[in-house]
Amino acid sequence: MTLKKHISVSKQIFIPIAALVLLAVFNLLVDPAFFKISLGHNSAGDPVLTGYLMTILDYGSEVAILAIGMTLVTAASGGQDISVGAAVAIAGSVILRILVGIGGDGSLRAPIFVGFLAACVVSMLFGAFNGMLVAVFKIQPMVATLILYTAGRSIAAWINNNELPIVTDKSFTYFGGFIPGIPIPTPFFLAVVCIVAALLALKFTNLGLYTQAVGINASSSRLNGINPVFIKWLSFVLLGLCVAVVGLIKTSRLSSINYSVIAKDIEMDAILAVALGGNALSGGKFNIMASIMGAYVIQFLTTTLYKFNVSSDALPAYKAVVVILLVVISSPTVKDKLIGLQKRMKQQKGGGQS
């Protein structure tokens, strides 16, 4: 079978890939050395290994793990959660409470994992409300997450009586940053142990399969005996499950917590990932590996929008010119239209053959 066969445009996995390769021509093109990992050393004189892709696996870790959760929301819904962001905050608000309190010296009062145990249960209470919204109350996905997303950052800071709590213990550093003597970031790491936890789920369990049955026809699932309430419920929780992984990360790389910047954004970034990885956004057939490719190609252009000086500020703007490409080419109509002129060249070229 040749790779033609297998790279086809009716696959999911032709988006991302495309723009991966086009984004890593352009750097190369541009400037070859956008590609150059070095040997160095952090603030504590650790050897990491450091530069721009080494940048892409770190931040894009972050929204590989969020991804996750969009991608079952996306196919369970039919829509998206737009409150992740704020969630994280509250997230990382009820770490920092659990670890050093209100008022504390920065010293961990409690073990790193009860901290985190105890965000993985507000997180995904929080995302069982947002599902109740969602699937009991028929709720639109957008509309519903919009409470979250308009109340959870002040939500974050009351939890810390508007504090700013730090931690002062070492090891807390470790899980936004690099464990000492590995040279590769921790995320990327927890974000390996969150792929695989997924993938299992879905080869073991009928996760996957009731998650697309709703998602395409949410009454005929409900005749073959799945709950489509309880699915997309589910789903919602376990988006939940991945803010607080992403939670701990945010706080750890800063020991502490800034309400209104933490995770700006990031919501959007997952929302990209899972379109760019070629899953409709209106539910349905999806694939988690896409979704994880596609995150790591929208770290892959911020990393490459920051080396070329574009402000912060900018960033939504080039962004949304790629949603806008994403959601014209992934389009029905496009698409059948690529799919046509494939086979009419297989044709012709079969014909010139014969």
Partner chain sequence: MTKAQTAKSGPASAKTKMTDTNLLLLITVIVFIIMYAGAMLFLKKGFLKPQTFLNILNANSALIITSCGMSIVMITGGIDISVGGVVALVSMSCAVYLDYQGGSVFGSLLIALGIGLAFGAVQGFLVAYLDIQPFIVSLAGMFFARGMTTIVHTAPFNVANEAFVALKGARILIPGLGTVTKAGKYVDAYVVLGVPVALLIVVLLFLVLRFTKLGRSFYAVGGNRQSALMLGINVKRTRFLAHLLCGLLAGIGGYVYFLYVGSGSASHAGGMEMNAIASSIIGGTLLSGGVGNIFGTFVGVLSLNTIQNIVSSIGLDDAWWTGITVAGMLCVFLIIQSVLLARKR
Contents of the next structure:
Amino acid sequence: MTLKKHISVSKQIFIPIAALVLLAVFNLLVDPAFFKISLGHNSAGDPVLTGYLMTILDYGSEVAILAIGMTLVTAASGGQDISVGAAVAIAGSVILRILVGIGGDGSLRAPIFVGFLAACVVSMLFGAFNGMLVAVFKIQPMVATLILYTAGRSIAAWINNNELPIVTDKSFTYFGGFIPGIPIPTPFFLAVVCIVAALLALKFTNLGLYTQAVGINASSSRLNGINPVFIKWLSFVLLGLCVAVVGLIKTSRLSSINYSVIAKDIEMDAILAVALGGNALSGGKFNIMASIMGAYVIQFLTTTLYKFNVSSDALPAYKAVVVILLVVISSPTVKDKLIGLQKRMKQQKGGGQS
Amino acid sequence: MKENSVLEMRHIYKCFPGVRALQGVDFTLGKGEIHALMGENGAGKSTLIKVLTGVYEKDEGEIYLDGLDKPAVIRSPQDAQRLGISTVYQEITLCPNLTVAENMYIGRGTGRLTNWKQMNTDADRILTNLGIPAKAQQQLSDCSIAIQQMVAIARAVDMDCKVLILDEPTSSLDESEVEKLFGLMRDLRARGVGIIFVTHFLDQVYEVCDKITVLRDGQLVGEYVIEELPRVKLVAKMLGKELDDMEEIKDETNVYHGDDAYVFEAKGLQSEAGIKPFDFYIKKGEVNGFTGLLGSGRSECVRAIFCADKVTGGTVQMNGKPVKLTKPLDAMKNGIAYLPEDRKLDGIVGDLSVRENIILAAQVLKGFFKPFSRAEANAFADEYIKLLEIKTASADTPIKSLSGGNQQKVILGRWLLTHPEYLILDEPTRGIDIGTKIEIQKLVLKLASEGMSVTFISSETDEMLRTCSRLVVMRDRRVVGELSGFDLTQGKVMETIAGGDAS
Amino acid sequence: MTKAQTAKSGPASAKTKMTDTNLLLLITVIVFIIMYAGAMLFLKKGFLKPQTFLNILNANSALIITSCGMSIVMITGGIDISVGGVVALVSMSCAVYLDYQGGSVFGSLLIALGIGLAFGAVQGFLVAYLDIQPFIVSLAGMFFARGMTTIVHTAPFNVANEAFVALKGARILIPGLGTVTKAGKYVDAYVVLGVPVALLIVVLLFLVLRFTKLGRSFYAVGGNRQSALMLGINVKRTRFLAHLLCGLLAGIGGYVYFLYVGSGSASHAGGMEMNAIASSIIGGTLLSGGVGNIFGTFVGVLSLNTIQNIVSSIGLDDAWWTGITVAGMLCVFLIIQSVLLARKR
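Counterpart to the form predicted on its own, namely the form predicted in complex with the partner chain:
Now the complete complex, all chains and molecules, led by this one.
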């Protein structure tokens, strides 16, 4: 039994790793240049590493950060938050509103961390709103978050009166780009900070145990003194925090914002990361590291598709196929059928030999 | 196939992962016969019925029906209906959002269209004939549970069935409704319908049934004509052992010897679950219990004590001091522990390991920011696995893969780990094997002798008589009496449950 | 209908409480009437003209059709968020077929139906027979449809096919409801071809849901899947058919949409799934399944657009108000439902 447990844990990490290896081998065979990393200089003259792998590390980090929160939401509520893309737009808009403001000249009116803190607060408030609909009013998460999914980008545009503030201060570009002297993209470090924070939270609090207990059996958790409503709500608030970080990265990349395009479809990637990490989308047990692995694997897939000149608009079609394959393979019905088939084949074999 | 039989099941086998639910069971039902299917929880009654009604597919064996020369193929509830087998389940299996008439007629017949007007008239006629106080066009969820159950029966009755299965239909009915149902069953018997009747109430078996088939541990014990099987023998057959094993823990404990300090006292306690306000107390080291029929409100009472349902009124004192309890955590902090009635729904956290399930409550009490270390958790888990002799491969095994009895022990361990002053056990022995039942009863008495106060609830009165020194009797969601000392006899309990109007 | 029956079955039924479906429908209808009457009283402007109302129908016949499909799926306890994507894919495919492949109008209609049925069948199979969460399945469906749309053709363009353009321009004049313009010229009120199609579908589905076995099975499955199975309903087939029907309606809706806009574009019908869900919910379809009404959905679509019209006519015509209004209205109705359900239990 102990052995079995080891297998089941390693199996969860195994899914994203296997997918990663598969993609890597594919790229290696088709074009080994995929793995080339070169040291260059960006427009400011600072040393930067470039290459497809760096792109994956860079953009995968956004998804990885969201995947942390999405994993918690999935585990606690048994559903997913599809409003994260729109929420990122809001967070970014808030940052720009604080830093530059409507009709600003692009110079910073407030320190960056103030803008970021404001974004954190606003994102967590919107997370709290989603969480309230789900936990208190017991609306299915994906439908509850549909509200913000629709309104989010409109709200983001409204915050800045539909203007597109531009930040001219160079230090703002560090978060989505490179810190002078460090050739590795900053989002990766931000992701590491978030991951470490998440792991510490799981280690030094009962967040993990409570979340899983609530996700598996809310009624039983309540009778053990856990407040399932609060835990579900909390997971959405924490996701809000992750959203704020991504909002910072996204706006920093552009030094501005495009309300209808920023973080478009990122919710799909975040959900996919959770699924690819082998976490049940119906909630319960979870593994944060597997989700994070999943996030980078998805970026790997995206980058590979880009390399083959798939346009960004057509990308969802390919990812949709991956999602469907994934959920079909992991669906209990299909699993049962496969096991049944295996048994029958074994029986036939046994029959043939005897 | 025998003459006069309407249904024969031969050598039925059915396995679930880890459980052999049915092992070569035979069952024969005659025309115009009411046949009781008896057995303890987990004996295989429900599985046999679900095989017959197409909910489960059997692994092996044959089912023969009157009028068919070949073995019947039943793969789905539709197949069963088509072959003239209709079923009324214990839990309501109707659609709450449809009307009464729709619930009676949906899923039947072959046409694409239905004459709804005709259907409503027909339904109203049947409801009137059976004396069911419901209207055809009423939404089902607006009816009481008992009426919903009656509607399910009306549906089954109207289907011109050859075989009617009643799976514990009486658990939510009151006496007059049960009488009505029995009248109905006798009518159908006269019309030649074979009726399979599953119930836990022995009285009812002896009142209406012609034959009894007893199952135990998925195997057939035997088929008996009712006159030839007195109650005591029936119980012995169901349990598979004579009553000696249980005798040893009888007697001396029935009188409470402790001091008179109240550990817990409630006045006028009332909850959302719809129980009448009740007073209750328990002393240190006392074992008492709530008794009453299913649905009499006994579970709701203890749920109110633990704040599992929202408390709407009343005052509570712990050790003489008034306390305000509003949620389970408050109760836990005051040293109350509660093992819920529905183990699957309210007790276990299925996918979590045995270890996590054991430490859960204690962990919650310790606090969100103070998780147990791995070593501590392991130590606790090992301690209780050993203490309660929990049969599990390891502490890492998910609790859902344990047997019912062992799951129950894990939950018990969880609450013992919180070292409660007052332990509430709601049906701790339901659906678990007899050996574990006795172990749990012994444990209760041992805990009480060590000073813990325990409230014990069980559907089996003798179990309660054996463990409790005081019984609170419930009827219709109201406390109707309290028994202790020499009044603690089966007869007296029954009498109190039945109440004055019955005698 | 219900009233007539209640009256006939005598005084005993007078006590019978209203079913959830009718209660929610009533709320919706009242809200809509108050809203429209209020607009007529206080805002006047266009609301007094019959054509304003007809224009809501003209612009939303596609939404009405897709919302009907959505309602059916939601009544069985599922959801389908791929409909907007399917509508876009249908528009683009038909546009490309008509202008680049020299296809006929009839052929394009077949393409529309084929795409709708294919999406419905695949999604229905995954949901009903493999028991995968409908949301995930249709989320993938939505992304697949959107992605495929750009793969079929990237740039948006207007269809030039003559037969099609003639069909697109066809108007059904309604005598008696016309208005007199400032120049003193009498203008007939009109509806486009999509409107009768949408109305026909509403009536047809209303009857199907109310009077056929299949219709009642949808409700039964949504009310309690396990019970429905025990009552002898083929639950899997019922769920499959609901999704198939929804896909088919998305196909038809897609064609009606195409007929209205007359172009193919990857950004067509953006957020239509959202509007369809919102219309269903406002129309009294319960998210948890088992309760809903096609007529309510129809009123839901009208309410949704009326409130948008009101919002823009009181001066809040910035683009973002639409999204916020829809979301706000949806939020209110969701909470009404949630509270209503909590009260019942």
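What you see is a predicted model; the values in this text were computed from it and never measured. In this text, rigid core is short for the largest set of C-alphas that superpose within 1.5 Å between two forms. Positions refer to the first chain, counted from 1.
- Relative to the superposed core, residue 21 shifts its CA atom by less than 2 Å between the two forms.
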